[in-house]
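As structure tokens, one chain now follows by itself in the form predicted on its own.
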Amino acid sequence: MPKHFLMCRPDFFTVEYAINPWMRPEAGADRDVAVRQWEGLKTAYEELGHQVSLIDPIAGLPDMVFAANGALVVGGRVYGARFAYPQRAAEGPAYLRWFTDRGYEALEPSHVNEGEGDFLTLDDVILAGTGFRTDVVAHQEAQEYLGRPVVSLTLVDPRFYHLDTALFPIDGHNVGYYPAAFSPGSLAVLRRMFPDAVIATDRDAEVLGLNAVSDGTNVVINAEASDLHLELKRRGYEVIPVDLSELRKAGGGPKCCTLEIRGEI
């Protein structure tokens, strides 16, 4: 089934501060390369038949390209983002405005959360990360607003600071994840909920291979995540590799660049 994605062209992308372990301002980043790689991701979605809408980038917000962090959209209702770091604070209102200008029902959050960075939606449940960026009370706020069960998972490795760096929904009922990113109790929950999950190797996780986007048939995934490629193909999925190595310098991958709009108004 075709999906609807919101993306933001990285016209102002740079690495000028460090708010996660991937970011090294002294090493910099090449904006032109980032734009070319982002365009390749957008083209991949369109060639798969998905709809891509765009939000205008804003000067001074280099991480706005990571659209997934901007909101959570379920059933046509928008739960807005409230960013943990001041460097990204203006992104939340910008994304919320994009939706309200188009008539979506939206909630400005009371608690710190970073949208689909820490909320991943399956058919019957929303998995929600906490530990680095999103307050666990935001999980409760999202559940009340969206009327969907929310399961809290605690992240423990700062390299995997958002849930979408350590786990991705393969379809509406199953996921892939990296066990070492989670607390013992959260890992036990994942094992109970998803006994047939795809388990990522250290090598896959370290190239943000789990920051992937699946439509249930095709998986758009970082090109370097070779073990995940093989396992997904073995299970019958079509693997669509993309190169987002420049955006990875800020800790981002395919999913980070992609906010799914579920349920049209």
Ligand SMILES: NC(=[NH2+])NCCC[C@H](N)C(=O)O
Contents of the next structure:
Amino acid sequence: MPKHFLMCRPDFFTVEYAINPWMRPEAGADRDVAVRQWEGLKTAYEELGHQVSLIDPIAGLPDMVFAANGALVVGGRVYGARFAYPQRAAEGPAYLRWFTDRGYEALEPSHVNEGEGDFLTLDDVILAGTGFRTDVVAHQEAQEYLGRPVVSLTLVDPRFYHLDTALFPIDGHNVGYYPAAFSPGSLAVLRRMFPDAVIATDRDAEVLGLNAVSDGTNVVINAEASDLHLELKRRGYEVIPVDLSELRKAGGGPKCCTLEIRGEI
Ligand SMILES: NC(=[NH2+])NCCC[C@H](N)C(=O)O
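Instead of the form predicted on its own shown above, give the structure for the form predicted together with this ligand, please.
Full assembly next; the chain just shown is listed first.
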């Protein structure tokens, strides 16, 4: 089944502030390299038959490339984002406007939440992260608006500040995740819900290997996550490695650059 993704070209990408432990403004980042790597990701999706729509980047919003944070779209309904840090605040309304301009039904959120960075949608449940960015009350707001069960998971390692840095849906019913990123209670929930999950190693997690995008057959994943590649191949998945090393300097990977639009209007 082809998917529909929203992406944002990193034309204004920089690392000029630090809101997660990956970001080192003094080290900077190369925008041209970032654009080239991002083009590689977009091409990978298109070659797999997925549709990519684009939102115009805005000068002064260097993290806008991380489209996953812009909203959560399920069944054609758009739950808007409200960013935790002022540096990214203007992205929420910009992404929301992209959808309302195209006729989508949308909710302006009352609570802090960073879209698909912290909400990952499976067939029967939405997994929702909290602890660093998204307020747990936003989980309830999303459940009420989208009419899907939302399960809250608490993140405890600041390197894995969004749920999508520590876990990814492999298909509609199973996930891969990094156990050390979760609180003991949340880890017990994951073990109960997903007894057959793919468990990532420290090495996978440290290259943001969990920040992957699967269509149920193909997994688009950071090139360096070699342990995960092997395990996914062993399970019969097609591994599509991408190099997003320049965007990782801002704490992002393939999934961060990708907002899935589920259910057209
Ligand atoms: N979905 C994601 N994990 N996005 C990555 C966002 C990176 C961005 N620099 C931030 O800290 O907000």
